[in-house]
Structure formats: structure tokens, C-alpha cells
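Read the single chain below, which is given as C-alpha cells and is the form predicted alone.
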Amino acid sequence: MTDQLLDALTRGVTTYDLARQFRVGMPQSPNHPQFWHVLPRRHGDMVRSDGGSAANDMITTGTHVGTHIDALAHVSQDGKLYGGSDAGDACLGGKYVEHGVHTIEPMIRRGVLVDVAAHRGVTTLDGGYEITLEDFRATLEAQGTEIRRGDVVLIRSGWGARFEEGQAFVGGATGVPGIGEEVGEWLAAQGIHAAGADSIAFECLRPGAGHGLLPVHRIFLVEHGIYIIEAMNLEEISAARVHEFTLVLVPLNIFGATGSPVRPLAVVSGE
């Protein structure tokens, strides 16, 4: 019996890398430990008798820096996690046994890009701009795409174009564009599996407010069990005007962690 997936690969596919490259000093939320990379051994530090040499690395990082996914254990509300689990009881021996990132199954799902910035004809939405449900639906209609149950929905505000600007991407003073409760509730009602964005905290951050209030995190992670992917690179896929694709995403299998770095890929047929 012929495997249709292998047939598609044989005919050729195009892959878009939706992740940011991990580098020391990259912009991140001030709430999380930074990424750090060093070389304890460099070529020449130890040379074998035959002249060969090897180098190696060590990294330390928070699990919520760079392009990453939030596990359901990341956020609680009034002491409860998704499904009503007690947030304190869920942490055993310093690990979130229940709803930790190790419970996220690999994702091979239909992905949808909702390119709000492109629809509005701007490079990036203004800092602090809340994407309305009218914006969202108008973008979907213009693209000719729809949201289906089980989808992974990626929202482009254009803010990712500022990633290389460092602190400007964090947007402390300016705020950061993104969806608010209105679109969050609507997406949850559609039964999506996960959602991602090209900004630092996925949702709208008001100027000067920082990460003090994150209502969409509550709606998705606590109330509906929807995973959140942050700091995505959506520029290339936007330029290619690819709005529907196969999304491939696998978190690191870290037992009890509240999140994980990821390298999501958008795959479409054709070369």
C-alpha cells in the first residue's frame, strides 16, 4: 500500500522555518531567565594523539525565551490549572507532573496564518493595538481561509519585524499589538488546538503595562486547554502569502516543565 505522505514528499515540499534563532542577548520577557551559550572546550584545548580535536557546548536557558510553547502548567487562576486541578498539588518534587510540557503531544496539524498586518496594509501594527474581532474576520475573508476545530492558528501583527531591534521588540514603553479577550474567546469557541503570534507575549500589551495582565493566557491555558506559541518568525511565510499549511511542532520532552523552546515548521506541497 502506497504511503500518501511519502508520495507528497517525493513530489516535493516547501518548508518555512517559523522559529527565531537562539542567540545570547536576544530580546525576551524580563520575567524569565535568559538564554546563555558557552563553549567549555574549543578546538585545540585538547588534541588527540592523531591530531584530532573536538569542541563542545553548554547552554542555560529559561523555557520561555526565544520561540517557545507554553504548557498548560504555565498559568493558574485562583490557584487552579486547566480542568480544575489544584496548582499546588500539581507540582511534585519541583516538577509540574500534571499539565507539564512533557504532556504536549507532537503537533502535525492544519495551520492557518491570519496576517492582520498585511490585510491592513502596514509593516507592523502600532504598539498596544488590540486586534478586534472585526479585524480578524475581515482578514480571514480577504485571505479566503477559515478556522476549523483542531487548527493551530498563527496571528501576524508584523511586530516580529522588530525582533532584531532588541528592547523595541519587548515594547515596554510602546506596548505590543495582539489580540485581546474578544478574539481570544472567539478562537476558543472554534475549538482550536493551539495559537501563536510573532510577539513576545502573544496577546496585546498596553503601553507601559508590561506583562501585568494577560487575560488571553487565562482564557487559553486555564479555561480551554489551548497551547500558546510566542516569539514566532512569520515574515517569510507572510511574504510568500501562504495562509494554509501543515504545521509541525515538537516540544522538548522536559518532564514537569512549564514550557519549551520549539522550532515550528510550516510545510506545503510543491517546490
Contents of the next structure:
Protein chains: 4
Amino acid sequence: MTDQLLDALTRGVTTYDLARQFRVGMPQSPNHPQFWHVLPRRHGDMVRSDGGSAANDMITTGTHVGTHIDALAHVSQDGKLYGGSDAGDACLGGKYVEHGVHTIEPMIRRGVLVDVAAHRGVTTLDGGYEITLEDFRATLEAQGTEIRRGDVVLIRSGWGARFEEGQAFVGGATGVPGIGEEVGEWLAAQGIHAAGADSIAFECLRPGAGHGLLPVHRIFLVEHGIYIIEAMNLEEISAARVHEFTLVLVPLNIFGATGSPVRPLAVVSGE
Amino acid sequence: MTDQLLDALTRGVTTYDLARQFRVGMPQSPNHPQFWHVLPRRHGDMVRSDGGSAANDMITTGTHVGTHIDALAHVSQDGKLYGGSDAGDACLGGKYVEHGVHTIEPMIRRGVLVDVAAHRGVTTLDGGYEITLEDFRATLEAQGTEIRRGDVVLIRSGWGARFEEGQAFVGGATGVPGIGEEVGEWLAAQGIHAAGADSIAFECLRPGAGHGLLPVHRIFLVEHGIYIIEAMNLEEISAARVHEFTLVLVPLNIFGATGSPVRPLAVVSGE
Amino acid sequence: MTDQLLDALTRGVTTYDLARQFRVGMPQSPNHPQFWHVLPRRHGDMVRSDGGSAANDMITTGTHVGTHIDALAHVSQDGKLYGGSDAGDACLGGKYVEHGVHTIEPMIRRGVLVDVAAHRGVTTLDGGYEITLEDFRATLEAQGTEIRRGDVVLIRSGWGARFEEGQAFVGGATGVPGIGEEVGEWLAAQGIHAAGADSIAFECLRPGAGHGLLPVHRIFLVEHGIYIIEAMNLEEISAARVHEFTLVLVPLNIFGATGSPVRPLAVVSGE
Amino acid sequence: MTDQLLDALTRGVTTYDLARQFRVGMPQSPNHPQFWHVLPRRHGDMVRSDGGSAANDMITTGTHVGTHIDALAHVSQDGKLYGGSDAGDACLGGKYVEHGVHTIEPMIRRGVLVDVAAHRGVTTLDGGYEITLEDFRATLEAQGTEIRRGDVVLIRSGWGARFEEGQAFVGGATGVPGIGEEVGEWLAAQGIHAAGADSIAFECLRPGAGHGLLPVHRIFLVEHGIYIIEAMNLEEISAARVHEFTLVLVPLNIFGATGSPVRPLAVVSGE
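Mind giving me the form predicted together with another copy of the chain, seeing as the form predicted alone was just shown?
Now the full complex is given, and it begins with the chain already shown.
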């Protein structure tokens, strides 16, 4: 008796890596502890009697740097988390026991790419541009993609390609393109499970406004329990015109944390 | 036209989480930086004008703690890494540019569980017990499981249940059960892609011997390029008697690191 | 016109280092983040065009590890800090703005050593032994030392020599010798400024009791505003029979922290 | 018999704090791990049966951030450290066993302030301005200060006041004022023990040149074994016109590190 999933695998799949590489010095929000990776021990530092040697690592990092997922505990509104939990009580002994990242189930789900930049024929939308519902629906229609309950929806503005440029990606002065309340409310109404984008804060940031007001974070994380994935690499699936796929996303099971670095994959049958 | 993989998904799958939860204070090897998670900002620390507030995290950790994967750069023998690379030259600017964890492709592969403890009818094999090839083959036969080229092979000694007991899991005085050179060489000959176990160092540790000599690490990482996954949680798939599955394992793409925390999944069709 | 202090210096002084060396793996309380020091860059990793190269460090550590000082914000009793401050309100934006270590003035003060172990003629007092007021006063009398208002009082039990033995220094099973409430109340009544000891928690720990109850911490930090210095190295001044000296102790000015690593010195005129 | 030093103390001293406060977000070189301080446990997170509670800290930081001292192991030239040590061999097991910060003796020494900015009648010298030997000697003469063998010499350009302005202090685009090779060689010839300044890299940085070439570091650290102290706060002693004092500087005794945060003091007799 064959497992249908294994069987599909055996016939060949193509995997797209939707994450940025974690590198010391990569662009990130100054609100979060910087990513650092160092080698406490290198080969040769301590060689065993049999000629063997082990090298190892030390990582220090925020969880909202690089490609990462926001747990529902990340944002509160008027002292409440999703479902009306008291944000103070949700933190016990220095851990978000409620809505922490340990409560996010690993995702193996239908994923869709809404490639607004490609539809608009631009490399990237402009800094600070808010993607309208009209933009969004026109893109879906042109792609022939439908959004279903439970989907993970990835929105490409094209800004992600600036990741390699460093501070430009953070977009303090220029702003960053993305969706705003209009598309956020509409997506929430579709009952999606999670949403991601190729920018640092998922949603539209106005030039010079910083991360002070993030209405889509409130709508998704606090009002509807929809997870947010940030700083994704959507260039490759865009180039391949892959708009529907199996999305694999497995957050680290860190007890009580508000987010986790992730390396999401888009998988499609065929090689 | 439906994607075959998505189609299999749509018909329902069951997912087993093969990772331990990352918790401050969990048992780990003293050779690696301790896992710590702290909240720099909690809700209420800084409330924005609109009543919103964000909490965040700081993580400090080794990469060889909790459930994790060893990159080939982790171990050298006589100054060489896998494929004969010079272990000194492989490290450039403080990063293992060769054989670092960033070179491990995300795995969506056939996985098999070799449940030696279940076959032997014990909760756990004894500390320091080396699983023989006879044990191993008898287990495979009893299970009706075959090992194929490219598989990820998970070996359950039962010792993993001690993870919740803290230092007992580390097994300094008692030793830890696991495979030795005999089974290691045999597995390498089968052409497997990676192997995992429910113990701290994957292989058999003799009582009081510590991590000083790890011959299977040499055989797998240095001689055959086979990845090693440690401190897995194999209790649930053991109880469910799931011996063949789709193994999903996605290391973080940390440039130049020797390992990564992971949260591997076993996925089977049917709910 | 000569500065009197500089003048005294010029005539020669002897300096005793009262701190333990910070080393990866040194004994420390498991309640606090472990001390780690790693080199992100070593010489040769990145050589500049002119042949120059810089090596650097990354430190991760708790502040209550190694030789360190406790700020008043470290301990609360019934929700109050020293002076009746509300322990919740004292923490603003994730920093102890009240009674944090940044509020401790650098100390250049009269210091006295109360060498109980030497007076008793033992290498170390026994684990769990509580130094009585009688012990304490007998030691002072034998030494001919008096305690004055504003002094920094260092109490030697001899246990500090176990620092090099690792876990034995922590003393979980054996307990650790030190003063208890009796001597604590008496010292507080003398109006001392700070007190230190050569053990991990300054005061007497009963065998197996851990750090659960620390009454002298309450008396000193919460009730009297007296700073506590832990894990000091008092071996050298003991051997030199230096019982009165200029104590130099300069905490790092870390805004909002509850403690700081320190390297206190005892300085005496003459070489 | 009174200790002359204690006696001088008793008659009263004034202490000037020459360090900047360690704060999350303070300006620092991007070459070094960022300073972070977080509270793993706050009061109330875990209250003991007797109503007591302890808060604690986690620090992650480079050692060349905030006010700090450079050990001789920090810089090499053509593969050599001070005294001709091989820079590779000086690092054993991931620690600079030679010339690490643990080899710096605590300093209680004659200190002098060379207040070039005050002499020139400016708030701060311009970014990129190199203090000439003529400037330097004119300042010494106007102050009536002489430099002696073994002194710690602090040079004030006035740039330090920009510490509170954040990135302006780092001075990437503007450059930073300071001494260059001319004054560096002259100071080395006087046989000074250490030198400090109120800027991020001690010496003159040309606009846009970054930290790529640091000739005074080579002269002091590699050729003459003179320690360097950076990012000092010299505003207060400048305002008080204190040009000669007892300099107290106690690096943390971190085995094998290339630097240490410090909080140097200038102490003078009289209140």
C-alpha cells in the first residue's frame, strides 16, 4: 500500500526556497536584536587524540529578523491579544504562554503567490505605495488564481530584491510598498491562514513613518488570528510564474516566543 | 490541471512533530552555548499612540542544542572535511564557506523509522548499549521496512523520553544507547542521505566517556557526507507505529554555520 | 601644588585583585545566562591592504555570574524595592530605571576583610555553616579591625578557593558557608555601604536548599540599601593578612540592569 | 599606623566618571556585536513562597563598544602582535592567550587631560581634523601640564559630546577628529602607558574612510604596547578644568578577549 504523498514525491517535485540567507550584517529593523553568528570553536582549536575535531556556533538574534513568522503574541491592541486574552496575563514567567510561537502548527498548506509587481510590469512597486484592492484583484484575475479558506497568501511587491542592498531594504526614508487596511480586511474576510510578503514589515510603510503604525498587523494578528511572514524571497517563484503550490513552513518550537526565523518552501509536482 | 502533491494534501495528511520544544533550561551538551530566550519588550513596555504594542525576543544559542542537524563542516578528521577539503581553508572570514549549514538542501524525502526499542519491547535501551547490526536488521525485518538510497533514517533507542528529565538525558555517567561503527558503516553503504536519533549525540556513548570519541560522526559527516540529526522526539511516531513517511526537514539557511536547530516532520497521507 | 592622592600613589601602592577571571565554563548559578566569550574575527580572517588586521569579541552573559555586584533592583519583597518603590513601576520599557546598577556610584572607600576562615584556622568553613555573630566579632577582635559607617565589608569563609573546582563551588548538595540573618542585621545596623563574600550567593546556603530563600539579600538590598558583591577572590588578601584597605569597585554603568560584573581591588600604601 | 592612601581618601576626594552609559541603541561601530541588555526575569515573574522575588539580566555585546579598552591582542601588523608574537599562535582554543585583555593590569596611575578643544576655544574640532603636534604641545603648554613616563593621556577633541546624537558620533561621512601618526609617535616616545580619547576610534578618521586604516592603533598596540581607550566622556573634567588626576581603570578580567568595557575614573583630592 503506497502513501499517496510519498507517491507524489517519488514522481518528482520542484522546491523553491522562499527565505533569505541569514548573514551577519543583513538589513533588519533596529527594533530587534541584531543577528550575529560566531564560531566559538574552529577546526584545529581542539583536536582529539584520534585526530578528530569539532567546530561549533553561537547565534544571537531577534526572532523578527531575516525571513520570519510573527506569532499572535507579537502584537496587542488596547492591552488585548487575539481572542481577547489579556496581554499582561498571557506572559507568565517571562514567556508568552498564550499565543506564543510554540502554538503555531507547522504548515503544509495550499499557498498562492499574488505577484502584484509582475502584473504591473515593474521590478518593484515604489516605496510607500499602498497596494489597493483593485490592484490585488486585477492581479489575481490576470494570474487566474483564486484564494481559498485556509490558504497562505504571499504578496510580491518586488521590494524584496533590495534585500541585497542593505539599508535600502529597510526603507526608512523611502517607505516600503505593501498592502494596507483595505486589502488586509478583504483577505481576513476570505479566511486565510497566514500571509507573507517580500518586505521587512509585510505591510505598506509611508516614507519616514517607520514602524510606528501597522494597521494590518492589528487586523491580522489581533483581530483575526492570521500569521504574518516577513522578508521572504519571492523572486524565484515570480520568475518561474508559480502561483499555486504546496507551502511548507515550520516555525521553531520556541516556548513563549513572539516569532521565529523560518525557511518557507514552495513545492510543486514535476521537475 | 491539479498539482499531484497538492491533491494528495487536499485528501488529508497527518503530521508528526519530531522536534523537542526549545525551552530555557532544557538538557544540552555543555560544549555548546546554552539556549536562552528572553523578551526585551513585553506588551505594555511601550504603547503606541493608537493603543498598539509589540513584544519581541532575543535568542542566544548554540546550533547543536535542542533538535538540530549537523552540517558536514561540523566535524573534521586529520584536518580534512568531507571530500578532502582542508578544514582550515574551509573557514573564510570566520564562516565555514564550504560544507556550512547553508549548503544543506531542504529535505522532503522518504523517511523511515527503525524502532529498535519497540522491537526489543523496552521503554529504552540501556545507557551505553551499542545497537548491533543484528538488532538493526531484525528490527527492519520485523517492521517490514526497507532502507533505500537517499532515505532519511531515524533510529529510536527510547532514550529520548528522558529529555524531560533534564541531565539524565545527557547521560554523562550512564552513557547513552545508539549505533556504533558497525551499523554506521552498513548505513553508509546503503547510500542514505541523513540519519537521526532520539539522543543527544546520535551514536552510542559509553558510560563516563563523554563526547570525546564519536566514530559514527566521522563515518557519516567526514567520510560519506551523510547529515546527522540529534535530540529528535520519536515517541509519537513510535506509538503510532509509523515506519515509513515523508520526512520534511528545513535547516535555517545560516551562512557559514556548522549546524542549525530544526523541527523535522513526518507526514503521512490520511487523517 | 601636589594632589595628596597622587602623592600617596607616587610613593607606591600594592594592589590586590579581588575578582575571579571570566572564563567560559566557570561555575555559576543556573538561574542566570551563562557566560560565553567568542571571537567573531581572529587575526587573518580579514587583512587590510596595509597588512593590518583586527580581532574582536562577542560576549553573552548574565550580570550575576563571575565576580559581580547586585544592584538594589535585583531583589524585591512583597512587591517592593528598597525605599518602598513599587517593583512593577520601577521597571519602565524593560529597564529598572529605579535602583538599577546605573545608580550605584563607583566606590573608592575604606574596605575591611573579616577573615573568619583564617581566624578559625581552617581552609574553608563547612558547606551550609552559618557564621554566627560570635564568630564574626571574635574575628574582628582577633584581627584588631573595626567596622565603620560607610565601609565595604568583605567576609571570607574560605569557600572561594573552590571556584577552580567548578560545580563544587556552586554547592547545591553540600550547601555553602556564609552569614545569616543574625550577622546581616548587625552589619546593617553598623551602616555599612556594601558587603562582599567569596561565595556564589554571599550568604549561607543550607545543603540542598538552593537559592530559594536568601534572607540577607532581603535585609541588605530591600531593607537597608546595602549592595552585595559575590564570588570574590579573597585568597590573596587573606594570605597577605591585609584587613584594612582602600576598596576600589566600579560597576559598569548599564542603564536599567540589576547587576554588573566587577573587578574590585584592595589597594594599600607601600610596595 | 595609618595607610597614606586611605588617609588621603578620608580627607575627601572628587571623582569624575569618564565613561558613557551602556544603553541599548547607543552609537557603536557596525564591526562589533551590538550592545543589548534584556531582563529574562522581572519582579513578579516568579515570586518565592516568602514573598521575595529576583530580577536578572542578559547582556550581549562586543567588547569594542561603549567606553572600552583595547588589549594588545586587538590589532596585528603583518601577522605579528606586540613584541613580535605570531598572531596565529597567540590564539589558542579560540582565546588570545597572549596579550589578551586578561593581561592588562588594573590601572591606578597619573592621568592627564590634553584638552585640545578647550585650548582651541571650540565645542568640538571638525570631523576629520588631525590634531598636529603643534596643537598638542601648545595645549600642554597653555594648560601647564607635563607628560611623564607611565602616564595615561586623555585627549579631548570635543567630538564626544555627539555621543548623545547617535550615528553622528560614529562619523562615517564627516570623519572624526583625533591625533594621527605625528602625535602618536611623539606620545609613544614619551613612554606613556595608555591613551584615551572621546571618540569612537581614538584617532583621526578621514571623511568617508571608515575604520579601514588606523595607523595610531598600529603604533600604540603593535609597536609600543600602549593601551587605547575609546568613547570616553571627557566633558565633565573639561568643564572642571581638571588636567592632572589619579586615573582608575579596571578592565574586566576576561580570559583571552581583545578588549573590555570599562568605566574609568579621574579622582582628585578635595571635595
